[in-house]
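Next up: a single chain in C-alpha cells, the form predicted alone.
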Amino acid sequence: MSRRLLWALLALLLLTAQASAAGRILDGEVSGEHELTLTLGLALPADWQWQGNVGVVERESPDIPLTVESARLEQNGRVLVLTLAEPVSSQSAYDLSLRPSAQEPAEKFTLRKGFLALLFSIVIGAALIQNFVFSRYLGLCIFFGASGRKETAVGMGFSFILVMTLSAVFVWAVYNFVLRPLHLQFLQVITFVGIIAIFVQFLDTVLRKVNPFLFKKLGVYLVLITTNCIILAVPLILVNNAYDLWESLALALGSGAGFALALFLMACVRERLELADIPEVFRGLPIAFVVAGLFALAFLGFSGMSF
C-alpha cells in the first residue's frame, strides 16, 4: 500500500512539474472571426486588468501589433477569450504575450495549428494549392522535356523527390548549424546549389549503374536538376519561413510530389495527343503549352482549399 502511495505521489509531482514547465498558457485556438481563446494552467484573478497586460501579433508581421478590443475570463479564470479588432484566421500563426500581474514577467505563447495538421497543410499546399509548375510556373524546362513518356515522367518524378528531400534536409542543417551561427547567410545561394549538385551527381552515378535505360531516357535533363528553379526555391522558402526540420521535410516532399504529379499528368495527355488529329501548326511544343495552360486553370480550383 505504501509503495502504491509513493508511486501516486511521484506521478503527482511529475504532473505538477510538467504543468509548471508548460507555463500559464496551456493551449490556444482561433474560436471566431475576431476571437482567440486561451486555455490557462493557472487561473487569472477575477479583477485582472487586461489593458497593457496582453499583446497579440501575427507571426508573419511581428512589427504590427493587433488591437485587442476586449478580454473576458471564463471557467473560473482558466479560459481567456480575446476579442480583436482585426479578423483572425486558423491558417495563420500568432505570437501572444500575457502578463498575469505587474510583479510577474510576461509569458510568450505561439498559437498555431497542431504539429501533424501543420505538416499536412504544408504537404498539400506545396503539392496542390501552390503547385510549383501549374501555380508558380517554375521548372518548365524539365517539365516539358521529360513529360513525353509516362515511364520517363515517373523516373524523373522519383529522382526529383529524392534529390529535393535529401537536399532540403542537408540545406536546413547547414544553414542552421553553419551559415547562421557564422553570419554567412550571404553565401546561402552558392551553398545550396553546391549541396544540390552533390546529390544530383550521386543520383547520376547510381542511375548509370542501376538503370542505364532510364539514365539514357532522362539524358541532359537529369543534370539540369542542379539548376532547376524548383530545387533551389524549396531551400530558399524553408529558410525565409524559418521552418524546422520536419516542416522542411514536409515542404520538400510536397513540392516533389506536386512536380511528379504534374509530370505524370502531362505525360498521359501527351501520349494520347500523339494519336489525335491535331493541326500541323499546333503539333509538338505548341499543343503542350496549351495543355499546360488548361492544367494550370484546373489547378486554380485548389486555390480555395484551406486546412
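Residue numbers count along the first chain shown, from 1. Because the structure is a prediction, the values reported are computed rather than measured. The term rigid core refers to the maximal set of C-alpha atoms that superpose within 1.5 Å between the two forms. Compared with the form predicted in complex with the partner chain:
Core-superposed comparison between the two forms: the Cα of Q130 travels less than 2 Å. After superposing the rigid core, the C-alpha of A250 moves by less than 2 Å between the two forms. Comparing the forms between the two forms, the C-alpha position of S97 differs by 2 angstroms or more, with the core used for superposition.
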Second form
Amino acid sequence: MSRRLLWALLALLLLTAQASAAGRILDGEVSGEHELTLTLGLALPADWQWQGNVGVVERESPDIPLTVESARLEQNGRVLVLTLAEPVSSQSAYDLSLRPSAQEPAEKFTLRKGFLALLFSIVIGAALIQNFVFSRYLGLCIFFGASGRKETAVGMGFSFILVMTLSAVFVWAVYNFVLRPLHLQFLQVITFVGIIAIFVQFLDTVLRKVNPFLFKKLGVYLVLITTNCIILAVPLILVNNAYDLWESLALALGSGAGFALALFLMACVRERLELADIPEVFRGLPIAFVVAGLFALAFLGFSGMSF
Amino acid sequence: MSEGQHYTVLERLANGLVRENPIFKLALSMCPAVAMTNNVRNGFLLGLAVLFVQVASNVTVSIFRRFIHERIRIPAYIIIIATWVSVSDMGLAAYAPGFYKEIALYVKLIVVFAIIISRLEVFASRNTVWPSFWDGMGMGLGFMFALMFVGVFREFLGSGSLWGIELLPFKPFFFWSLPPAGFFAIGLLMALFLWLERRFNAWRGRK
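Give me the form predicted in complex with the partner chain now, not the form predicted alone.
Below, the chain from earlier opens the complete complex, with every other chain and molecule after it.
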C-alpha cells in the first residue's frame, strides 16, 4: 500500500515539473545561434507589433532583459521566430513573455531543452566535462587522503554520493523556502555550512542506530566529508545557477559520481605505484600530484564536449 | 603543545612560513594551490583572504576557548570561521570587484579549508590570544607565500610576465598556464623542497 502511495507521489511530482506549458505558446526551442523558435497554439495576426510585446530574459539573471533584434511570423502566424542580439545557448533556460495584443495580459513561458535531456546533460557535465577533481580542482584533501587503496576509495565514493545528494536537496529547500523569501542571501555561506555539519552529524547518529552494518562501512568517512570543498561548492553552484529541485538533484548526483570515479581511478594507479621504483624525493604525495596532473590533462579532452 | 609554553613572535612566524608550511609541509588545503596559482595576483588576493580569516578566527577562538564546550567545538569553530569568511567575502566584493569575480567561489570555500580548522584545534584552543594571533599570522603568511611562489613560477614560465607586467616578449613554456599544470607545479616544487631539506640536513650533519 505504502509503495503504491510512493509511486503516486513520484508521478505527481514528475507531472507537476513537466506541466509548465499551458496557454498560447505550445513549445519553444533554440533553433540557431541567435534564434529562438516558438510554436503557437493560436495564430497571431499578421500585423502584430512585436516591439514592446516580447520580452526575453535568462533565468539566471531575470533583471537583465535580452535585446530582441527582430521577430518574424511563419506558417500563417503559427510559428514565431525571434532573433536576439546576443548568442543564445541550448544549455541555459530562458523566460519569455509574450503579449498577443494590448488588451490581453502577457503570457509567460520557460524555454529550455527537453527535461530529461537537460538532466542528463547536467549529470554528464558535472561528472565528466566539469569533473570537480580534475577540472575544477576541488576536494583535493580528501582526494589525496582517501585514494590510497581501492577499498577505501569505493567506501568513500559511496558515502560521498549519499551525503552529497541528500544535503543538496536539503540546502535547496532551505535556500528557496527560507533564505530567499526573507532576503537573507548574504547568510548563505554560514547557513550552508551549518546545514551540512548538522546533516552529517544526524546521518552519523541515525546510521549508528538503524543500520550498524552500513555504519561500520561508511562511518569513518562521514566525519571527513564535512571538510570537503565539493560538498559546499555544489550548493553554492546550484544557488548561483537558480536550479530547480530536479536539476539540483542531477547536479549533486553527477558531481558525487564524478568524485567517486576520480577516487577510484586514482586508487587503481596508486596501488601500482607502491611497487614502482620512484626517485626517493618523489615518493608519497609529490608523485601523486604528478599522476593527478596527468589525469587532469586527460580530462581536459572532455572540455570541448557539450550536449 | 601544552598551555603555558612560551612562544616568541619570530618562532611562530618561522613555524608557519617554513617548518610547518601549510602547502608544502602539512599538505593541507591544496585546492586553491592548484586552481588559483596561474598568476601571482590571484594567489596574493586569496592568500590575503586566508590570512585575514585565519588570524581573526584564531583570535576569536582563543578568546572564547574557555566557553566552548569540548563536545560541540567543531560546529562552533565552523560557525566562527563562516562568519569571518562572510566578512572577507563581502569586503573583497565591495573593494576589489574586478579581481573578486575570478576567485569568488574559492573565497567562499575558505570555510572548508582544512588548514584553518586544524590550527584552531591544534593551537588556538589551547593558547592565549597573543600567541594565537602570531600563529595565525605565521600560517596565513606561509599560505600566501606558498601560493605566490607557485604563482610566480607558473606565471613567469607560462606567460612570461609577473603580476600582469610583461617581462619577456614571448611565452617561454605555455603549458604552465594551463589549469592542469597546477598539479605538476605543486608535485615538482614539493619534491624540490624535500630534496633541499635533505641536502641541508646532510650538510649540517657533516659539519
